[in-house]
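First comes one chain, alone, set out as structure tokens in the form predicted alone.
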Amino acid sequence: MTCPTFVPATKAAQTMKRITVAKGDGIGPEIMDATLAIIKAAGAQLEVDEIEVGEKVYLSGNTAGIAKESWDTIRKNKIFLKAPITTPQGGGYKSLNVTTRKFLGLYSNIRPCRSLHPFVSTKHPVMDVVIVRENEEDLYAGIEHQQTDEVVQCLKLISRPGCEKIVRYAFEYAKQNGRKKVTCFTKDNIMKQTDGLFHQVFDEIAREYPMLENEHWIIDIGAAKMADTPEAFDVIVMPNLYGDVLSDVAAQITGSVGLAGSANIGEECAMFEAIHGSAPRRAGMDMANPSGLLQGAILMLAHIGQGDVAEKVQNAWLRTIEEGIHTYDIFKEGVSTKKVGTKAFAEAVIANLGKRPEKLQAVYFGGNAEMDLPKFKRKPARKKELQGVDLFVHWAGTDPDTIGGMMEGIAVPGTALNMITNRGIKVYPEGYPETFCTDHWRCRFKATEGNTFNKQHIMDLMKQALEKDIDVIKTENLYAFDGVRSYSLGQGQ
């Protein structure tokens, strides 16, 4: 396994650091417990503010699981270290998890993958990647409609602040990290608008960096190869849907979910968990491993500019890793050496504080510098031309060339029905008797030559769909931005 080496920053006097810490449902107050005694022990700078989140909250009627009081104190301390909670099933119980990086701004989600090869099972022994996911917006906005009996919508948002944000976190992660190479994942061969402006910002900004390697792949072939040959890639940076899949693959193909911390950056705020569940099994059973909260400690003590305690605590963890002294989790005959509880694991990694793995590669954490990450500035407003508009029509019919005729009879002077599509495909003019059509039809009008679209035309045009009882259910409007398209044209088209 070849791991890089960080070169140490100069290190500053290090200051106390107050953080807010939930010890969660489940086995999280064990691990919780665990986490902090490992981290004290190494001499972590930290004042400690309890709050009390997930399933007690919830129960006691507070669909957020979250008291307000609990939000002042995070919102106060900037950082959240929070164990595992659990969500009671149904009645319109609210994510915390979703809750707080939304409310927080938390736009970067860390997940460091590495193979812990032969000490834990895994089919890749060379595996080192860290996923870079952006955290608030994508399809993940949550923003759907169902506008006919047979087609419902999700709204996918990507902004240009949302891009730049996440594309620069993970240059800057690269950089400070000691990293090589940073990948984008995106899908805009297909939606060239948004994945295109998430692909788009990336090229901006890797131009910043000429001492890292950056590439691009799409989604799909992206997650093939990651699949397959891990050890092919460094930090890898992507819109949310697609972070939140392949962190989760990337975690397990390293050998354990279980394993896998993650952090949670905004310009504000931090928060720092464990990846897996509450696992409420085996809650108060002294089994649970501790190292997925271990390791989003470690995170946070890199983050808060503690680097040589999170260094201390990591080398720590992959000392006692490899001296087979493993939870039940990861524990294998001919492998593991001792099968230990929760507490005795923690006494373990305390007791190898200031020792280095001699198999693993050890870490290097750069000192206590902090991330520098400046804060996204708007660029000036580009010349906006509107085009044209959709109009996306419920009609219960199935022939194009009838909702065709319905719809150039409502066209109105200076404007003409450029196309129609259904489920994006083309079928009006010159569609083909094969597609198949439901019930919800987008029917583009644009400017004849020689004219100007304007939204009066819009108004015009609602009104002439109303006059014949056609049901339009949403309008799109459709620019240009500095003379350049910025819509989708219809598959076909």
Contents of the next structure:
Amino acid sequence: MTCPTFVPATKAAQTMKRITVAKGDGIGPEIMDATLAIIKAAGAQLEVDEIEVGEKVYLSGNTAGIAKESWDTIRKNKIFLKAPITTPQGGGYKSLNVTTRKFLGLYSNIRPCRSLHPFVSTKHPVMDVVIVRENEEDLYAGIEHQQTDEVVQCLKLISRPGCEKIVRYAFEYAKQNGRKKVTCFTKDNIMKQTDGLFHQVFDEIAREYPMLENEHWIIDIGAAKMADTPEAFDVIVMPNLYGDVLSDVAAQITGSVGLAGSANIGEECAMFEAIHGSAPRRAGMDMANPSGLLQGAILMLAHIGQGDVAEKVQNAWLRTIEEGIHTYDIFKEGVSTKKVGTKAFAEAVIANLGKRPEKLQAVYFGGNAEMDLPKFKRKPARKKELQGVDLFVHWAGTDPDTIGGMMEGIAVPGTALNMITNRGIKVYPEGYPETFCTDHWRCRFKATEGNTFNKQHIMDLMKQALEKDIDVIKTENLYAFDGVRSYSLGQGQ
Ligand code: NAD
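The form predicted in complex with nicotinamide-adenine-dinucleotide (NAD) is what I need now, so please give it after the form predicted alone.
Shown next: the complete complex, the earlier chain at its head.
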């Protein structure tokens, strides 16, 4: 269904943007109507194609919650403003959010978390942090295997394109939004390859933005600092899992989870939403707070190059909040001045368009430039040298010297057993009897002095293991790139 355009056709010809809108379930339609009314009144240059997603579509037998024609509309318009939807319990229904992110390659999740003290209670009155979370890879690739009776594995995949895209996005976002500093959180003191790559790419790209301060924190102390002193941070970029956890922490400690919006950005498409759900118990009561979705819409306007409208809406919204005009969820005697419903809140924001907050800090959206995000360019291939192989073995014994003897019995000329680890800790040769061992052993073979390792060695090692009834459950090749060892040593090696 195509809704009426927001602006007269003559003006529309210059900057009109066609977007896809889904009103969703529960409180979705009410907060979407309020949001669209506000941005329309502020002068957003938008044409809207409305699609149906969510509960009705799921219950019609479509387990994805979205029809093919709706996908086509989303892909054609590229910009998607989505109200929350209800995912029915059980029945194998797939999360539309996860599917949308993956199908559309929405690699970047942006969540601004700002305190509205003293109008919304928080322990952190001056917090104004933007979490930029990588959205497609890391442990969320969902590649998991049970390998032995006792051990399961989840693959953490971090790619250079993934790192470059998200880190560049964080710096571009900071530049466009008048931010001063970009911080990177990783755990690269432990995960030297995966988080190490993220950190390395951060350092490389930071050099292209000398006007912005940059710093790196180890995630554990960084997270503690963010929860304790969030005013020390500005924009924080991090891999997927850390970002998932910390974006919720950051939204929660502003005191206003219900007021937060988020953007999911890809190279082609982008989706904008509130971070809360469809609150079915409040549906149809004109009670819900439309602010979370409005924040999503503001991110959308800035993204599509309508920063002046975004700024106008945000400042009117801040003004309304500080006037104490509050929906039930943030209403507080003594702080709030008027309890309003969804529609009346939207009307109050519209009445404040053109005004700026007097107590809260007004925002700046850096004009109407669309973000300049270059596409990833693959670097020339590096020199790749095979140095050995890890054979992962399922063995139910507990004595490392016994499995050491078994593996030493595999004799492939030009190779030798280098070490055995159990859950990463070296246990052979010269392990400690105190080390607890599971049934999952990594046995590393490398070339002996004066020999070079090759793939035939792997085949021969596997063949001998098979003949000796050794249960190899997987192998991992050991490479050096441009002469640099690119695999971890055993802990204690
Ligand atoms: P919820 O966010 O809908 O509600 C949590 C609490 O916050 C409830 O008390 C609710 O009344 C309140 N609340 C939420 N938004 C509000 C608003 N705008 N104004 C005032 N109060 C608000 O979370 P839930 O109850 O766990 O989930 C309900 C449904 O939403 C589930 O079907 C879930 O799958 C879905 N959900 C959808 C999304 C999404 O589409 N992005 C996200 C989360 C949950």
